[in-house]
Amino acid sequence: MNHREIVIIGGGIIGAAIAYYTSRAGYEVTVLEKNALASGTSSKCDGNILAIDKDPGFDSQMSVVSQDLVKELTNELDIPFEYRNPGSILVCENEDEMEAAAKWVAQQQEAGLPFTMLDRNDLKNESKYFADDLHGGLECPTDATVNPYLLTYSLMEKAKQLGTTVITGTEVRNLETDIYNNFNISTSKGEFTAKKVINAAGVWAPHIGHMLGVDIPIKPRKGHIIVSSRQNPVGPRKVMEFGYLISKFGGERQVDEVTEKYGAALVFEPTESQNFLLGSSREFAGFNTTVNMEVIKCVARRAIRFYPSMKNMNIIRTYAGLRPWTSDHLPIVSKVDDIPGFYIAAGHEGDGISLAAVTGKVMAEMIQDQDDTIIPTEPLRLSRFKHAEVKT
């Protein structure tokens, strides 16, 4: 039987970040991934390191810390991961949204973030492709973008150089503890034991938790993305409609019934290769990742609303992925009080790329029982859900 000091279950970007920071701290780490690295949510998303779409306060501050860590990773990791730091903007299509945006900016500024408002002229200076009737928006200059695949592989490659063992094609089939507080892990490739186990299985984290009798209130939330062909540059950086925030946090929008049903909202992301990604949608559909063309058409209509000339642009492909959703929109990065040595790092929904670095760093600090972690951990504890119902 193979005994390990730390086993991480999950080889997406969260597992990769934890592997990097824990191995850098001197631990012997093994990663178990049932498929290939970055084959789940990490391969079905965009690549944004954002603060602009985070709740003012702890949420946005956590994002800024992660942005700083990702910038440091550009010097620490060997494989480039297409890091760019152009900032991002939210655009408003009516005066009601402009009023809400002004309040959002004031809250973020009060929390210490460098948000600013944009007017109609600012939008025209941003991109000639914007619709003429847009009212303005807001900007966050600290936001960055990466290639999620490359960042996952880069983190994992460095972790391997530091001693981490990565075992792919290995499904965890059972997990239990023994009288010595060791974990016995049964997999499709044999038996392992470990002193500590970190559940970084994303939407499958509840399945792993169930093996130990731990209720992890995470649900898969489906999202669609369109990939365009290479075009003349539409815009230099990430653009979202202000309605994206309303959709993300469950508010009511002034949109048609189908758009509301699927939580569709403009998300535009230019890539380093000069094509671009378009999203997004949010729906609870179980573990079904089949592309729904009704949703794709809805996303396309939102894009054309803000960029009318996109109706003449070509697309390469579409895909759908699952985001690990929690009811308060914060991840679970936590030890499990009742099971010594068992940790959870999941539930990031659409913020896994944004928060991977800070999650990896704080988890390494938690493993070391540090009191002065890089961010406060209390808001991320599993125990916050003990007396709360998970609602959809």
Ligand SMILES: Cc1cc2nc3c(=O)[nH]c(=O)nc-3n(C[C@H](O)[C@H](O)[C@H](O)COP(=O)(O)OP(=O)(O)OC[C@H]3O[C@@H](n4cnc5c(N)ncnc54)[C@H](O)[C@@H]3O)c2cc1C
The other form holds:
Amino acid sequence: MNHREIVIIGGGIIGAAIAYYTSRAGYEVTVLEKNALASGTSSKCDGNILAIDKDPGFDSQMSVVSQDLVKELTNELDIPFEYRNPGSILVCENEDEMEAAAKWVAQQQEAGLPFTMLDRNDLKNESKYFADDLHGGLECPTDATVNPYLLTYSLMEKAKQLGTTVITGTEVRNLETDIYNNFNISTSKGEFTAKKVINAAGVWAPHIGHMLGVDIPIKPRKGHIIVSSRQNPVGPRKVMEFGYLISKFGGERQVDEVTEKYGAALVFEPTESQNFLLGSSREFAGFNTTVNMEVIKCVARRAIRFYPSMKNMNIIRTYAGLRPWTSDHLPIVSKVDDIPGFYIAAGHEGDGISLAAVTGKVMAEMIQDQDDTIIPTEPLRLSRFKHAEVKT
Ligand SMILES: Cc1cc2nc3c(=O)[nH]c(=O)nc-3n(C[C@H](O)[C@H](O)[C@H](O)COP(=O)(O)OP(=O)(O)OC[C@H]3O[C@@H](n4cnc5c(N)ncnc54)[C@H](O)[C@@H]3O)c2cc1C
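Please supply the coordinates for the form predicted in complex with this ligand, as a counterpart to the form predicted alone shown previously.
Now the complete complex, all chains and molecules, led by this one.
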């Protein structure tokens, strides 16, 4: 019989981080992944480990904890994952945004984060490619960047050394519990049983939840990315427009109809190999990951607005991924009250790379029934949605 102590469903960055921290805590772990590792959202994204775009308070504090853990991972894991720690900046197009940015900085400073404002000159020193009419911005020096695909593999590789079994090409098709609170897991490659099951299936987590009659309010929120060819360095670190925050949290922006429709906002990320990634868009379009050229053009226009000479630079490819969205922009990292041994770690929307490490660590602590977890778990509980209506 294929009996396991812990089964993790999903081999994305969240499943990989949980596998690493739980096997490090001494558990016997098996990961079931329907395709290849990192074949879901974790390979169709950027690689930013950010605090700059998090709600001041619990959200940003949790991100800073994760940033520290990722720094530690550079020493703990064997496969390098292109970690760099250059900080990041948000740029403002007008004085209204500068005012809102100043408030954002004040709130973050109050929460103990080292945010500072930037003026026009600071931007000129940052990149000669910036448009002349930008007003300034703000900076978060603790922000980092990784290659998310490599980090997923690196975590999983270490987890394997610690005893984790990784089974790819294996789809979980049904889940049931028996009278002894064991789980019976039917997959495309046979039956397993387990004492505990962790649902780390990203945008597919609701599907896994339904197998046990659990409603998990996560929806796919599509995002497009453009990859440039290698060329002169445009800038040393991550840049976003301030409007990205408004787009993320659902506020109103002063942009044209198409930009608003696709939630397009500049996200610039230089990679270690001097390509750069340009994003991004936000829309509810089901599970379809086909690239829509209308959205790509919109993202490109937005980039050229901030970096006019990009109109003469070359791109090599485009892709789209599905962010696992929740209505309050926090992930669900939680036990399920009615089903002992069933846990959820999903719904990280655009922050799953940033929050993977803290998610893995806190899930390992929850499994051990530890009271003093690395971050408070109350805000991440599934039960916060019990009476909430899910709106998109
Ligand atoms: C355009 C874009 C840009 C982004 N940029 C950033 C960023 O800069 N920083 C950041 O922090 N986050 C970013 N994100 C978000 C981040 O990519 C996600 O939050 C993260 O990848 C989610 O990881 P996951 O492991 O939960 O999901 P996934 O990577 O999707 O993993 C879930 C896995 O579960 C598997 N699975 C599903 N159903 C089953 C089943 N029945 N049986 C077995 N396996 C199953 C899937 O195949 C998949 O591999 C971005 C996302 C997008 C789309």
